[in-house]
Amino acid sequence: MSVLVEKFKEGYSLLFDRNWPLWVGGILLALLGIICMAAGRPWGVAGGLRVWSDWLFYWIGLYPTAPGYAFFLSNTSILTWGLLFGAFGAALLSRQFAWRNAPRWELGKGLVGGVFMGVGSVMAGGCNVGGFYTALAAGSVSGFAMMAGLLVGALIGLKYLMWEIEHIDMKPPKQKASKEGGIEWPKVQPWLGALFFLFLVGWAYCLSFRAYTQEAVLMLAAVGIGIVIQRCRFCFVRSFRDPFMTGEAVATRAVALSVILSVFGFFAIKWFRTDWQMIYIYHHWIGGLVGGVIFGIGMLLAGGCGSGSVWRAGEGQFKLILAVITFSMSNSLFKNYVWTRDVASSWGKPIFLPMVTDYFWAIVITAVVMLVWWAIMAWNEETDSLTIV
C-alpha cells in the first residue's frame, strides 16, 4: 500500500508540482481545439467575454434588448467559463492560487491594456485565439493579417515598457503579514481543486440529461484547455514578445507547432462538413492587421493575452482580473456602437484560404508561414539580431 501511495505522490508531483513543457502544451491545445471544432464551436475567448458584458449592460438598462446568447450556456460563453474554471482548478491542485496585488501603475496598465485588447479583438474578429490561432487553423486569411499586426503591436508595446523602466519608479504594494495559527492553504488547496473538478464533471454529466450535451462537451474541453494552459504557463504574449526581449523562442516554437497540427484537424472536419467551411472565417485582412496591432499593444500593457489574462485571473492576479473586466466591457461596447456589421463588411469580405487555392496548398501555405516564423525566431535565438532590449 505504501508503494502505491508513493507512486501516486510521484505522479501528482509530476503533474502539479512542475510546469509542463510548452511543446506538450502546444500539442494538447491543438487536440482540444480540434475537439471543440468537432463539437460545433471552435475555441475562442473574446466572444465569451463579450456575452458576459452584453448581459451586464442589458441588466443595467444600457442595452434595450436581451443578448441573443445565454449568459452561461451559450457556446461562446461556456468556452470562456470553462477556460477560467480549468485554470482555477489547476491552480488549486498545484497550490498556486493566491490573491496577488500589484502596484497601482500596473493595475492601471491592466485596465488600459484590457480596453486595447477589447477593441482590437473586435476589429480582428477575435483575440489572439479566435483572431489568430483558431482563425489560421480554420483557414481564415485574416489570421495571417492579425499575426503580422500582433508582431508590430508587440514591438510597440515592448518599446513602451522599456521607456517605462527608465522613467517611472514603481513601489511594490504592501503585503499583508500572514496570521499565525490560520488555515494552511497550501495543504488544503489540492483537496479543494479535486472537489471542484469532481463538481464540474458531475455538472457536465447532468447537463447531458437536459439536452445540453454539446455545451457539456465544450465546457469539459475548455476546462482541459484551462488546465493545460495553466500547467504549461502557455501565454501567446511570450511567442510574440520574448524573441524581441530576451531572444528566447520556446513559446514561438510551441505556438507554431500547435497551429500546424490544428490546421490538419480543422481542415479534415471542414472537408467532410462543407456547410461548416465558413465557420471562423472573418472579414478582410485590414481588420485583422489593424486590430492585431491594437491588441498586441494591449497584451503587452496587460501582461497577458486573451487566454493568458483569463487563466491568470483564475490564479487570483488582480491586474489580470481588471484586464479581463475592461476587455469584456470595451469589446461589448465597441462591437455594439462602433464596429457594427456594416462597418466590418465595408473593410472587406471573409476569405477562406482553401477556396482560393485548395485544401492541400492551404495546408502547405499555413505550415510554411509557421515554419518560417519558427526558423527566423530560432535564428534570432542564436544571434540576438532582432532583440531590442
Second form
Amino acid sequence: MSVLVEKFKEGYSLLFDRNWPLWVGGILLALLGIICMAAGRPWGVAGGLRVWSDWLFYWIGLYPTAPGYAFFLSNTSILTWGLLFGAFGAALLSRQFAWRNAPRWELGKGLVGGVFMGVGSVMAGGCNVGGFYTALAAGSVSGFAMMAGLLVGALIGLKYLMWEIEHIDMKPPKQKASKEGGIEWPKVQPWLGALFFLFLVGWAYCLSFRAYTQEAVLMLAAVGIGIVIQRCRFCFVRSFRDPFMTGEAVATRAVALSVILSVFGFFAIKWFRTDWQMIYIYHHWIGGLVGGVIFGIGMLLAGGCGSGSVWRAGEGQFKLILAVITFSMSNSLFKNYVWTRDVASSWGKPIFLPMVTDYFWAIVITAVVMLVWWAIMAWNEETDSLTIV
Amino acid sequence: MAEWTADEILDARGLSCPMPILKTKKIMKKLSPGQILEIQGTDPGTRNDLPAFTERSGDEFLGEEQKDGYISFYVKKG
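With the form predicted alone done, generate the form predicted together with the partner chain in the same format.
Below, the chain from earlier opens the complete complex, with every other chain and molecule after it.
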C-alpha cells in the first residue's frame, strides 16, 4: 500500500508541482482544438467573453434586444467558461491559487490592455486564439494578417514597457501578513480542485442527458485546454514577445508546432464536411492586420492575451481579472457599433485558403510560414539580432 | 538566515509576467561579474522564467527562498 501511495505522490508531483514543457502543451492544445472543431465549434476566447457583456448590457438596458445566444450554454460562452474553470481547478490542484494584487499602475495597464484587446479582437475576428491560432488552422487567410499585426503590436508594446521601467516608479501593493492558525490552504487546495473537477464531469454528463451533448463536449474540451494551459503556463504572448525581449523562442516553437498539427486535423474535417468549410473564415483581412497591431499592444500591456488573461484570472491575479472584464465590455460595445453601421465590409473579404490553392498547397503554405517564423526566431535565439531590450 | 547576501535587491512583488524578467534583465546589465541580485516576487511564472533566463544570459541562478508572502530568487552575474 505504501508503495502505491509513494507512486501516486510521485505522479502527482510530476503533474502538479512542476510545470509541463511548452511543446507538450502545443501538442495537447492542437488535439483539444481539433476535438472542438470536430464538435462543430472551433476554440476561441473572445466570442465567449463578448456573450457575457452582451447580456450584461442587455440587463442594464443599454441594448434593446436580448442576445441571440445563451449566457451560459451557447457554444462560444461555454468554451470560455470551460477555459476559466479548467485553469482555476488546475491552479487549485497545483496549490497555486492565490489572490494576487498588483501595484495601481499595473492594474491600470490591465484595464487599458483589456480595452485594446477587446477592440483589436473585433477587427481581427477573434483574439490571438480565434483570430490567429484557430483561424490559421481553419485555413482563414486573415490569420496571416493578424500574425503580422501581432508581431508589430508586440514590438510597440515592448517599447512602451521599456519606457515605463525608466520613467514610472511603482510601489508594491500592501501584503497581508499571513495569519497564524486558521485553514492551511496549501493542503486543502488539491482536495478542492479534485472535487471541482468531479463536479464538472458530473455536470457535463447531466448536460448530455438534456440534449446538450455538443455543449458538454465543448465544455470538457475547454476545461482540458484550461488545465493544459495553466500547467504549461502556455502563453501566446510569449511566442510573439520573448524573441524581442529575452531572445528565447521556446514559446514560438510550441505555437508554430501546434498550428502545423492543427492544420492537418482541421483540414481533414473540412475535407469531409464541405458544409463546414467556411467555419471560422473571416472577412477581416485588413481588420486582421490593424486589429492584430491593436491587440498586440493590448496583450503586452495586460501581460496576457485572450486565453492568457483568462487562465491567469482563474489563478487569482487581480490585474488580469480587470483585463478580462474590460476586454469583454469593449469587445461587446465595439462589435455592436460595427454591426449596426456595417463598417466591417471595408475590412476585406473572407478567403478560405484551400479554395484559392487546394488543400495540399494550403497545408504547405501554412506549414512553411510557421517554419520560417520558427527558423527566424531560432536564429535570433543564437544571435540576439532582433532583441531590443 | 539568507544563504546568499545580495548586492542589489529588486522588489518585483505584485508584478506579473513579463515585468519581473524585464526588470531583472535591465538591472543585471549594471552589475559587475560575481555580484548577486535578489529578486523578490509573487508571480508563480518567475519560478520557470528566471532559470530559463539565466541559462541564456550566462548568469548563474543560485536558488530561491520562501519568505513571508513572497519568494526571493538569487542570481549571480556571470
